[in-house]
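The chain below stands alone and is given in structure tokens; this is the form predicted on its own.
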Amino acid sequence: MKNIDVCLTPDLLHLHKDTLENSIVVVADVFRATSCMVTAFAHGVDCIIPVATIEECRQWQERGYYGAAERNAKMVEGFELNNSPFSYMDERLRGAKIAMTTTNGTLAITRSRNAVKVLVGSFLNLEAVARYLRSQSYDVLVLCAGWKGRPNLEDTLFAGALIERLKEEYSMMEDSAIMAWRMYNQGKNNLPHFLANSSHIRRLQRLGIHKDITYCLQHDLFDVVPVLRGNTLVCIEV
């Protein structure tokens, strides 16, 4: 039976180095990077280059890419796009190429490049990711982007939700997977309430981004799976 594990923050990814090269990594940054990426592809974006730094993003912007840059949940001055999924529903982005850097999510993606494959996951494409993984023969590691090296609740809940969808095909070998799965089942009937006092919810609410929170917690809106090929995310439909 295949195994599924959870890394609660990219700062712990080194503990999985022995299994990374034989696993598919699913990166989750629910609030809001991976939700933005899924939304962008669902609305016709051609590709997204995730980069770790603002400087790299600006270099791609200078080559004609749309630049999307966020730090501390706020848009960086001088770029066209922010970290709200609603920004990626714009018709002008259909067929566009985007370079993106965020506080946590793009860093998690760039750190995962030694994996067999790197997928982008969110609640918005949860079943699409699960369906794709059922067709694969590899173990899975869900990498939670967290917040500046610390675990967070929403990404851990996504990991638990994915495990819930895959529990007939995958074994949970480590406690982090069991923790995430049990936590999701505890809160799944009302995720907004379960997350009400979480640190990133409070951070976003101070910025008045209530609609982003509600949107990002919706399940199974899109049948798209972003996958990393080289340094570029492209979309596969499943």
Second form
Protein chains: 2
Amino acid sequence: MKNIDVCLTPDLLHLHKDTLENSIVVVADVFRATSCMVTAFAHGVDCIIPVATIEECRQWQERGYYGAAERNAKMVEGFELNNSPFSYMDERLRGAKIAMTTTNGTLAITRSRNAVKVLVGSFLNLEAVARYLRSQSYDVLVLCAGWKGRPNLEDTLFAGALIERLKEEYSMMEDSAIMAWRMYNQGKNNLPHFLANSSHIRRLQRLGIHKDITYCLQHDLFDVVPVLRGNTLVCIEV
Amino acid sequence: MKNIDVCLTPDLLHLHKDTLENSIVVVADVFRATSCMVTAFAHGVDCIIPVATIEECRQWQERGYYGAAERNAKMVEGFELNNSPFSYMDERLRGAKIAMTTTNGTLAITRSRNAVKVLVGSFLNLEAVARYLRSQSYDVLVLCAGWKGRPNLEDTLFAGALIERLKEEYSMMEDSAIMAWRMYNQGKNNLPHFLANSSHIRRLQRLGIHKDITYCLQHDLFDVVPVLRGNTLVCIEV
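In place of the form predicted on its own, output the structure of the form predicted together with another copy of the chain.
So here's everything in the complex, that chain up top.
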């Protein structure tokens, strides 16, 4: 039986060093980086390069890429795209190449490079990711992007949601996976309510981004699975 | 209002560096180090020195201390005491000095030294710890000892239980605290059942330690609060 495990924050990724090379990593930064990426691919974007720094993002921009840079939940000046999924629902972006840097999500992706494969997960493409994983023979590690090294509720809930979809075919041996799964089952009937007091919701609400929150918590809108190829995310339809 | 936060494993303690100096840390290694410590003090032990290595433990033993050394949930040969709370219910130990090293718990204690105070928590002395904290003006950080760097269910549940007792007087701002609190409220009516699939329960059950598990999950047996003074744990009665 394949195994599914959860890493609650990139700051604990060192504990999974030995298993990473035999696992597919699913990176989740639900609010909002990975939800943006999934939305972008669903709207025809050609590829996304996740980069660690604003400087790198600028360099890709100079080579003709659209630039998306977010820090502390706000758009960095001088870039075309922000970290709202709605800014990726744009006909202009069909076939576009994007360079993206965010506070947590893009770093989590770049740090997972030693895995067999790195996928991008969100509630929006939950079933697509689950279906793709079922077709593979590898163990799964869900890497929650968290917030500046700390675990967060929304990414943990995504991990639990994915486990819920895979639980017939995968075993969960470790407590982080059990916790995520239990948490999701506690909250799944009303995720917005369950998340109401979370630290990032409070952060986003101060910025007036209710619409993004509601959007990002929708399940199974898109059948796209972004996968890292070299340093670039491309889209597999499943 | 005072704040209560949770660090799910010592491997995330670096994220709390700035707050540690203004916080009281409560270290929990429910299965079984901190439950042993609480039991030992409740049975009249004079002091416990938590040490990081087996070698250090042996050195204290040579100076007349009782030695307690556990690795991977098993007693290390050549020491008097193991990591079962029942081995501390012993008249011989009244007034005794103990040196203790365990896989996770003692390390968590020694790594918390920069805090205002370091307390030892377990379900056995839950209310005593809560009462002591209420009398203090500092923020609280619950440090879960986890298992070799990984978060675990039982210590997270203890963190949630302590929050449940303190929630009128403390705010919880961070998601780890919210998760622990939600988890405890989900499981509190039947903790043994809730923990049945946890990784450490499976580990302990292989060793046939059902009795220890049931014992360690009892709430409020003892009114003792072990506190670190220098390098030594001593007991405050509250």
